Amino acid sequence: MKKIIQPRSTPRLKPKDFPGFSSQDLQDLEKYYQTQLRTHDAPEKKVGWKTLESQRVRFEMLTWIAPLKRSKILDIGCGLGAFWGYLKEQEIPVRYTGVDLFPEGIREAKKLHPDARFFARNILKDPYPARTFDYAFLSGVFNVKVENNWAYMKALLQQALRQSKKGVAFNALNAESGLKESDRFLVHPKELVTFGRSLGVKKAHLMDHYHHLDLTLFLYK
């Protein structure tokens, strides 16, 4: 089994490490998640979801990418490790690694799920070796509006694809949902599919029937 090499230090958020982000974007992002972690009790609200059900329905859709049994997966932006908890609850055995930018959240994830692997790591600055995992997953990672969301999505998804053997699943907020929140990044379904195909994958498959606010795109290598 290939050894996974972990970084020597925790991430330090710098604009040069985040395509599409301004300095203010990074400050706002860090402040937002620190505030969520410290002011809420429910794990799903600590990472920005309004309800447990809204988080779980997105997890369910992510798992539709393929049969995941015994797969080696990377959960990018893992928060408090709720996706790992969902996989265990559904009795889907996987070899799981969760990464997130914020050490405070990772510490809490380790307490909640001591049986899983969690690391504070920016995979743009410190990626895993190519094809380390079978699949990579990103849930809620692209919901916050920044200076250039498309540039950030492209950079992060390209890295996720490089570090995966089979594919990547991610979600985004649906611009056709009627959601009126100026700080959220919204995309149109056709626009998202076109973008996914531009990443050089063999297939991009859109799922848009499971939640009126949400879209999930499967990228197959």
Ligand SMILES: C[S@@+](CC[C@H](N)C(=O)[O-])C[C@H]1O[C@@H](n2cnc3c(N)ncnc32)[C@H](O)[C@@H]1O
Contents of the next structure:
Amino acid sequence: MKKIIQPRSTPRLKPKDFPGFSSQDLQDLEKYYQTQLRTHDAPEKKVGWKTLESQRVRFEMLTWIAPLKRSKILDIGCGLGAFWGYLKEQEIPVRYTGVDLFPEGIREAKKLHPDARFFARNILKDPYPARTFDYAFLSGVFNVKVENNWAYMKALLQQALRQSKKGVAFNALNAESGLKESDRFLVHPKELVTFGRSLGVKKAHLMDHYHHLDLTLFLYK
Ligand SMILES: C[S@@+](CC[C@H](N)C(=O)[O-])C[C@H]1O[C@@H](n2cnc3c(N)ncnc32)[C@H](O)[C@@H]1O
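Okay, that is the form predicted alone; can I get the form predicted in complex with the named molecule now?
Below, the chain from earlier opens the complete complex, with every other chain and molecule after it.
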């Protein structure tokens, strides 16, 4: 009898599509998020946050980029789609699309939020056309240490900026927080602003003091 080979639901992630990553980094990232997803019950823990409060305070900060009512937004690294849940709860009506690398998480996001659009998609390899969205958001996407985090941030944020008309908001862990976890990527506030400006934006605006571990940068086109 002929053997039927089932196609994978999404192609395997390849290190060449992740600037700044080694093959080991990509394997570790996949393993880390798979383990979180499978070993926890609470949605915020399934995507690596320690508490619901720490996830929500980051969402709140991201929404300060601009009045978002009726804007078209892209949530890159959406995990289980909690940002969409937050926006609805705050009664901020937006046209939302969430993308993440891992189909397993995307399946859970769709179950939790059947009213939103979610896709397993790497926007570095498979970008949306230029200026598809008004704003792009990234929460927690840059927290895991890889070979060259700055190269990864640059590549992903350049794409996020290209695919948005107005701006991008993202967060990163604050090196001045005293956090001692060697597998985390930490940044100093000043270097984050300098880096943001190097992306050729009109304005880079740093937000801190909302959470002791975190910094948020708004990039305006
Ligand atoms: C700490 S979790 C946060 C999830 C979600 N933003 C939240 O706050 O609930 C980071 C997420 O970023 C995703 N991620 C990392 N790099 C990514 C990339 N290049 N494109 C899309 N998603 C990415 C991971 O799979 C993970 O779900």
